[in-house]
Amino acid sequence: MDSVLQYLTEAAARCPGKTALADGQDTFTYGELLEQSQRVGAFIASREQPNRPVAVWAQHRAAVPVLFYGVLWASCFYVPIDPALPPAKLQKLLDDCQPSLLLTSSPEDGLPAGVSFPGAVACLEEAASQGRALPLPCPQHGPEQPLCLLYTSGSTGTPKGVLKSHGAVRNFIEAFLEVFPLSQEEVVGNQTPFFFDASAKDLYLCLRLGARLEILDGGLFTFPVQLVRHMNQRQVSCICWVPSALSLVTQLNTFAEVKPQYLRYVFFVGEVFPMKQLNRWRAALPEVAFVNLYGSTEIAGICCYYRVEGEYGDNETLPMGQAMPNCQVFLDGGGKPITQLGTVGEVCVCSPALALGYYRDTAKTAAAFAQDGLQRVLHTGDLAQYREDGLLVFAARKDHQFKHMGRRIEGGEIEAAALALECVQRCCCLYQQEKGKILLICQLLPGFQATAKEIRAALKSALADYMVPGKVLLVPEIPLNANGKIDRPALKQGLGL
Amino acid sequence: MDELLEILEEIDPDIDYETADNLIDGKLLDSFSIVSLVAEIANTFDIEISPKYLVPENFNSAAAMWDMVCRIQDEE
């Protein structure tokens, strides 16, 4: 069996009564997870052909993974949808992948007004009860079978979906457990939303181990003392969070009040962890292993890791580390691999864990996944160099992509949304790393009147919430360079940035 | 109080802080806003906001935040 569902059937056979998924309200044991997901799968298989996308309304709830695995039982692939997307953005996404079924965790959930969706909507209870009397599907497919379609920011504003296979996810999970020998006693505290790529690690590690996944409500992160108390109550031993979430715990001085008692592993992924905050975590929890993970949405899981060892000053940079055993990672310097120290090159990855490509976009797929003989090479767009001990250190992006709260954002997507407004003639998106703030500079068309506040309000209805610029600045003129492109250095200088 | 309102405007200019009384319960401010807010308040008023003050009741409105600032200043 090449399906990740093998993990589920094995865990359900080993420990049917053990809790597999828990949030603040609901729990599912491995036995329940197997039964419920199979019923959902039977329901889907009765109305969908295999290999079709099935949309899942991906709230941060224990019921959502049940729906994901249900989709897999029907040999379809799931498309997790951020429930907070504004209708216009949601519409684009649905138009791009054209699912004919949307699954939700409860009957109250559904598409907001203004979104046209010709397909059917079913909640977990409904799907499972209808699937009960239907024949159980038996997935027969190879490792190349698509597992999920994840949407990420696209530089032109059109949705960019990354399709990943069962084989890629399994390949990553096995490699990860080779490096980090986690056990079935682990309790994984999930922070990353299910429509965000990073959450797949939590899901499939737990499934493979037969471990418990504790879904931590987003509200807990607002006042982290409550969060840590909750983690202690649930005996959370392993977390894989974005550094922004880890940072807010120490920024609010939480450990002066309460410390995690059961934590053994802290993995972080998605962006650079500010060293000052990492040092505060390490000082408070000296027995805990801290591991920097580096990956890309175009890979299942990660391709590099670095177990933090030794002292680092608050201004030093943590390396991305070394390649995972299932990945070959090298730096490309214009067609030639870079081996010497101090030279920056593009991070490239060869691995069975690479994604299948961008959904229905062969041109973009061919550009990012170069064919090199029999193997495919992912060009990540991240620039890095080697440290003296041979570990990789992140340097910069090749393009205008940046990371904000662990999510990757194409500056171009924000600019495209602003340019779609009638009043904006020219604009430029800048990211202020230190402040963690997205800045959008706009030049209005002559004769148009609009305030920064109005532009920001309009962007809220076109962009996912984490992409909405924290500040919109209106300027009389955005400078252009000799090629007629926006002169970013001059613009920054003019603004005193 | 004006300084506090300025800080809040900077964090999210679209909220009417004079009237809003459910900033946390209504999810108008998220966790990342709270971090910036706490840091800015601590800097501006030169106070230390210990974790025991970090409860939703103290952040649901500008008035509640101002009240908290005054209490901390009195204690120090």
Contents of the next structure:
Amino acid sequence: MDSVLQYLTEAAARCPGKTALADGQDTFTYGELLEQSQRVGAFIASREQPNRPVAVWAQHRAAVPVLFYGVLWASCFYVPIDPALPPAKLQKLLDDCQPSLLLTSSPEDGLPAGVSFPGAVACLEEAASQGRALPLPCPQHGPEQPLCLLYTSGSTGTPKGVLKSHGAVRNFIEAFLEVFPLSQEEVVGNQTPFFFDASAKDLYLCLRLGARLEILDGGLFTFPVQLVRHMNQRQVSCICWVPSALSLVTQLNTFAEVKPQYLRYVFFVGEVFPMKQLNRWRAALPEVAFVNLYGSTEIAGICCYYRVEGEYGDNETLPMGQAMPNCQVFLDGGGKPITQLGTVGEVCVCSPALALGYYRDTAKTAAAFAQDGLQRVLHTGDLAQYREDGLLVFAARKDHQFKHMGRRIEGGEIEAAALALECVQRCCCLYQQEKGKILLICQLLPGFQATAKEIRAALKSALADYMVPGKVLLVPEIPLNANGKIDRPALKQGLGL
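Pass me the form predicted alone as well; I've looked at the form predicted in complex with its partner chain already.
Below: the lone chain, stripped of partners and molecules.
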């Protein structure tokens, strides 16, 4: 059986009274999670055919995973909806996946004005009360049974939904625990919103282990001292956050006042972790394991990992690491595998954990998921190269590369050099094609008074001449998307680029 619901039934049988989900207000034990999700599943099954999409209004609350699992009990697949989506983009998403049912965690939640949705809307309380209380049999899901449909976080254009299966998620979870033997005693501190793919790691690892998922209030990240104190109160032992969230803790000198007391693992994923901030975390918590994870929305979980060992200077870059045991990872150079050191190629992945494809878009699926004999190969769009020890090092996104003065440049190299400066909190490198100019936008740390001229002068000593930005622009704040990554389209729009 490949259903992830087997994780839930086994955990509920082992430890029915143990807390499964908590968010500071609501708490669900494993027994309650099983009962409530089955009731929701019975409600859905009474009105939906199997294999249908069910939209879920995905606030950062403990009730939302209950709805997710309820959808799975009905042999449907869930579509997490970002509540902060602009109405126009929300409409495009709904038009693309065409659900006939939207679930919310509270009766007060619902679609904003101006969004057309002909289907039904039901909250958790309504669905659970109308669903029959009799235990449901665990659905006999095959490995390709759809589990969830996740939309990429781009701010413009047509939504692109990635459809993932039960078999892919289970394959990843088992491989992850083979590498990182976490226990049922873990308390996982969840930062990632439930409408982003990285949150599935937290959800299904906890379900598999019978561990507790502690959903951290997003407001705490504005006050890192309170955040760490809350983590200590809740005995959080494991986190997997985006580097921007981790960086905020050290940028505001939090560890001078309070340190995590129970933390054992710090995983980070989604973007490059500025080395100067990682070094501060490691110096403050020398007994904690720090692990760089690399993956793609088109993969359930990750495909590469690197346990941070040894010393790294503030200007150095961590490797993506080695392949997970369930993945084969290689570099492609125009149809030929790349093996030599220092040569940049596209990261490609073969794995049972690959997504099923892009929802209702066979052309995009065929372009990204090539068929090589009996196996599928994902072309990630990320560029990397091998270093001397055989580990992969990220170079850039294909769409973030540009050619300047006859040379191919990765904007990430310029950003890494800027982030190594003490005064820079975050930055973004853009290329103005029509002007032939490299533009670096910087947000300074509070209390620093550096000028654009001083930053550019510092970069001259760290970068080759052809990579030095033609212009450095200081802004009060660089916009971030809901997952804490830099929102490049919003930044360009705000600057009129």
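Numbering follows the first chain given and starts at 1. If you superpose the two forms and keep the largest set of C-alpha atoms that fall within 1.5 Å, you have the rigid core. Everything numeric here is computed off the predicted structure, so don't read it as measured data.
*When you overlay the rigid core, is the Cα of Gln49 off by 2 Å or more between the two forms?*
Comparing the forms between the two forms, which are aligned on their rigid core, Gln49 does not shift its C-alpha by 2 Å or more.
*For Gly470, is the C-alpha shift between the two forms 2 Å or more after core superposition?*
Yes, Gly470 moves 2 Å or more.
*Using a rigid core alignment, state whether the CA of Leu207 is displaced by 2 Å or more between the two forms.*
Superposed on the core, Leu207 moves its C-alpha less than 2 Å between the two forms.
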